[in-house]
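Below you'll find only one chain, the form predicted alone, shown as structure tokens.
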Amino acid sequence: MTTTTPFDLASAPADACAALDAYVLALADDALLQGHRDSEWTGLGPILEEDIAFSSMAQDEIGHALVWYTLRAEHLGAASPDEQAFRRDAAGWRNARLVELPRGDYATSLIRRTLFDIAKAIQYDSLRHSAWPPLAVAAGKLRQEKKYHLLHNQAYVRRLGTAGADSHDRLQSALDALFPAALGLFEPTAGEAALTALGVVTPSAALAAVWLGAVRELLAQSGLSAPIASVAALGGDGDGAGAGAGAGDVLRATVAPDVGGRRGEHTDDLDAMLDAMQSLYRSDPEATW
């Protein structure tokens, strides 16, 4: 994404804005869902150091959460933070599928994990070079922190996936399982074109293409696979190098995305999720703490 004009949200058109405040929020569902699902490995972790972890990484996800929704509040007229997460049924939600999906066993967070979050440091990355300076500023501040997530669980797939055949096995039917739902984070949000053309954000398209050469780097260090190959080794007109080359690969994933969730089409597993994380605001909404 290549920054030209910086975007002016009073005087830019109706679409746009509507595109913006669509797109600040799947950021915001996405990272709340994904750290209330980190949260319920507290206690539960299968040892203490990632027991430690998850609740980290939990409450610095709900934390980027609070930063889009205040965003969408304080400049796109969003109601309070609290009445976007907490007052919303899920057919308001707009966030990707693979964070509503249940908790599942150590592996199965894991990879979820690691895959949602090479993905928005890959997505806060471009965001830094926003037209809309409140969004760069935000995407800027939350990075950092997507680092020690990355170096964290990146280092456990590693370790996890050349151990042994039950760890490299539970690792790979996780991902079987997860990668096509990992695909949907990158479903574009309504007017997304719009926003691509005022340089606010990049194509998500080009973000998957990114994510897919980093996911199959890291897959290969770690003894696993996913369905990925070079565009040349499917026959279309890449640069001539198979799978498994090095930089230059024009990337596609062989499988179809789980989408939908950007539209609010979610599955069951949100009710449930909502359900629990919604009941103590709900029971008394004008409770002053």
Second form
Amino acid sequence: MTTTTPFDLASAPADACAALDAYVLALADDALLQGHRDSEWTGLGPILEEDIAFSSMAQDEIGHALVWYTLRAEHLGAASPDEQAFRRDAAGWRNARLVELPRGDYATSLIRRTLFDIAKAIQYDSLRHSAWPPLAVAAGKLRQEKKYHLLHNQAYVRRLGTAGADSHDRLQSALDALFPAALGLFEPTAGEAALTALGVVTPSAALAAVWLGAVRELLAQSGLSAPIASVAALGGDGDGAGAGAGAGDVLRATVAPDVGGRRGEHTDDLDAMLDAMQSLYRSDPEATW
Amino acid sequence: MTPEAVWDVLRTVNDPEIPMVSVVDLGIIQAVVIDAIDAVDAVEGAAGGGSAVRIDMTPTFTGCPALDMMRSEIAAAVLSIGAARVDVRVVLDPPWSSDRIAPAAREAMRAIGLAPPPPATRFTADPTLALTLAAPDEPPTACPFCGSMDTVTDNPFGSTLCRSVHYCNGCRQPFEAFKAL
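Form predicted alone done, so how does the form predicted together with its partner chain look?
Up next: the whole complex, starting with the chain shown before.
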């Protein structure tokens, strides 16, 4: 992302403002639902340390969601964060489908958390250079907090991936099942091109390429694999025949991404999740907490 | 009202999760700005004029549940020394770092068996790939009981968002540390 002109909401074209709002909403919805799914381990973790770890990551993620919902409320004309989180039906959510899938077993939760955190660390890192200052500031803060998630998740994936056949196979099965939905994290939000042209965000396809490289390396260290291939890029200097990734090669996923979440097309799992998450607030929206 | 008086009273407001450390020594107060309230403002309720105080505070971790409590305690403390109006704003720029924790606060943490954080600068300088691929290669946390550096991290998550759990091979004691961020 290179830009010289700060993005100013007051003078920006209306389509860019709408696109920015859609982008920030997706950030918020991803964080809140990932956090909510993690919170489902509170009291149920397979060992005490993991109960605490998933509960802590849930707390972080809900804090991150609050930052993004607050940004929409303060700058983009949205309702209060509570209203956004607890009074919106499934069709209004812009999260990737990955984070609405059921908690599953521990392997499923660990793999989802790992793929999600690597994606968000890369995304937040790039948004630090956003032409819209409030986005750059928030991303810089949240990026820092990803440190302990990455440390935790990657240590467990490496350890369990190489520990024995049972733990390896459980992680590999979870990976196979979740990988298409994880690719859906990089489904562009409505109007993304208008924002990339103004230097407000990095194209999702570019973030996905970095993510594929990071994921492939972690999996290689863990005895696991994902459908990622190295493909000779047009205009590259190699002939593409080698086994390794040459300087001119790019990484591609070889399965289709599970998309639709950024357009409000969700699985039934989201309805059930929102029923649980929103029921208390909706029972008395005027209550003071 | 002087900025010094405000800073002094803020030194009496402590982090509810680490009650021997003030919000000032924790490094979460970014700015103190004092304006005299003029006659026009006084009509709106601040009878007799006085001082309007703006405090900029920043969260340690954005998910910290103590944030609202600290915010209201800060406002109450500043009102208690005679401010006519207090506005406590939460800001994220620049982001908080554990490197801002004052030496006295580090000593106070150590005294209760909570290890103060090692320097966090290495992480903040990391480019994207180092962040995502390498386990952050920080120096071990010194044991708060015996000072040994022969310690291991048991869990990067502890009893609060800002604490991690470690074990000292020197004195064979588990201990908590304040996280480097």
